[in-house]
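A single chain, nothing else alongside it, follows as structure tokens in the form predicted on its own.
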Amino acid sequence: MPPDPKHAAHFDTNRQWWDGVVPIHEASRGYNRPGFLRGEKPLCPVEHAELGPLVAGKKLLHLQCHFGMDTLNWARLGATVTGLDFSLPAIEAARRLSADSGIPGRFVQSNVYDAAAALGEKFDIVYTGIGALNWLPDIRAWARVVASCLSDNGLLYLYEGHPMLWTLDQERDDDLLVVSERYFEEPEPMVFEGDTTYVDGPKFEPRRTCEWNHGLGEIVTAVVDAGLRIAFVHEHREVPWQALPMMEAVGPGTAGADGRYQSNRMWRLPEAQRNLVPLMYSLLAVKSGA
């Protein structure tokens, strides 16, 4: 667990939210479980290009794996995969997805800060995907966990929403880019309440979530201080969902009834705004050998 025990209550709040949304996500058009079973729900293009060629024959750990769709996509590229998540319903759903798809994967329930003890082994690659780090109160403790799970010369790969993106007001309808949330990590979380999840699906009783942003400098420094060497940090102008109302779809995608949640489609800002803010970043780091 993170050093400050007060975050236990925040994790309990978030776990209840994630436990509750698992069946909604399994049934959603956004996740498109049937499409995944048909091989139609691949990894994001950036992930596939940057990490895809490196995973065959490697042991890959996916931290905060939710119900395992991305985890199993790495297995489709030849990795031996383990997914870890603190939500038992998510882990059970991941095991179902593995069984239904015929793609082997190991799935373990644990808080991410307890990953090293829960797993008891080292990995060639640790991967964390979109919308994971914002649920963590302490990015430095997370980086130490990553390092403890990596073999010598192992790789950390992140593909995440840019911390600048998370500061922007996502509800505006006037096409302005307005900073409304904190950029830097602070001890106390930002507390949100809502009755929907981030993909399509039915409304539910309003529930709270506790989230933290982490500046890009904080993330990079935490990784370096944990003993990893940065190979690259890339900032991207496209995002795999319609994060802001004015965004335009890029390239082909699988259209659904709800245009905001279309499978396999990227989004970007209008041309006049395209170079104003980064939307995503990817990071590759290496744990030095003994």
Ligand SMILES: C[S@@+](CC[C@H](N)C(=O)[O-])C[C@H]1O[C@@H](n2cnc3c(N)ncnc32)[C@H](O)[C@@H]1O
Second form
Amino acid sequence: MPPDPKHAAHFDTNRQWWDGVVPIHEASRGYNRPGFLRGEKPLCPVEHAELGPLVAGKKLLHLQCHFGMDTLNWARLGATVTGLDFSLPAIEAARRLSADSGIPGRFVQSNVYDAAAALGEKFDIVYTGIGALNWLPDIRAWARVVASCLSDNGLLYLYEGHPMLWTLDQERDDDLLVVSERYFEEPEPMVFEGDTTYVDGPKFEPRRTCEWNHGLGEIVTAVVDAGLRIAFVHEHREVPWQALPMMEAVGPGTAGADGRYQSNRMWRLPEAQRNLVPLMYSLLAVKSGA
Ligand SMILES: C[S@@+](CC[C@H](N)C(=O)[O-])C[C@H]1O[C@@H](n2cnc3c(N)ncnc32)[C@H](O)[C@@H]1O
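Alongside the form predicted on its own that was just displayed, please also present the structure of the form predicted in complex with the named molecule.
Below is the whole assembly, all chains and molecules, this chain first.
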């Protein structure tokens, strides 16, 4: 079953937000489009290590692909890729990135909940994450979409912000970890208003977003109930964006004047807090054969 029709207005609000931020992201240092074209904007180390060895020669579907950078990075590792996103400017930007890089990819505009009908084919791998599930109201309906897009024995790989990370107050400047948002999925969205995105770029007129959290148990159970067998769930201490002001950069990256929002950078909590809370998780699951 698709999500409750009352979410149509929430999807509209979110699509308008995403339509507006696509050009900002294309021009940002954080996404680093010129670096991607030079082959210098790889996948995150965790997903590269965990899924990278499995993609060559496979048909991979990237749900909520934004402007296709991660999608095309999987193609660089040998996958035949399709990206799906509900933002037309994102899909058009993904097609431009494919043309400019010479990396083939198919890009389809659709709400993720209508993916099976919009795509009309099955895939060996469904990949998604890094800020995808928080835009979706119904995690159980999402898991059924994933299952319907997979061939028998196909894989779901998810690399996503941990639901505990989404509960933390992101505005504080006193270095405290404070739980201020919901952990569990609720039918009504959490409504936020802001004038910036999660990477560098100009401010815009404040705009709203409608978001939902989903507990780790809710996600895992939704995947199992949709007919997939879970191979692993790993929780991580590093996150691919500066999620909280006190986070420090890890590993290689391009230093910028303000020290923030650099590409190829992972972020982690200071040492004293590093074992207090997971920041990301990765999940691999297999769709059982008939
Ligand atoms: C943070 S991006 C995730 C992609 C990738 N990790 C990245 O950073 O480029 C989230 C994407 O989800 C898309 N999105 C949000 N809600 C959606 C929905 N209901 N159906 C399809 N796409 C959706 C947005 O348009 C956006 O491009």
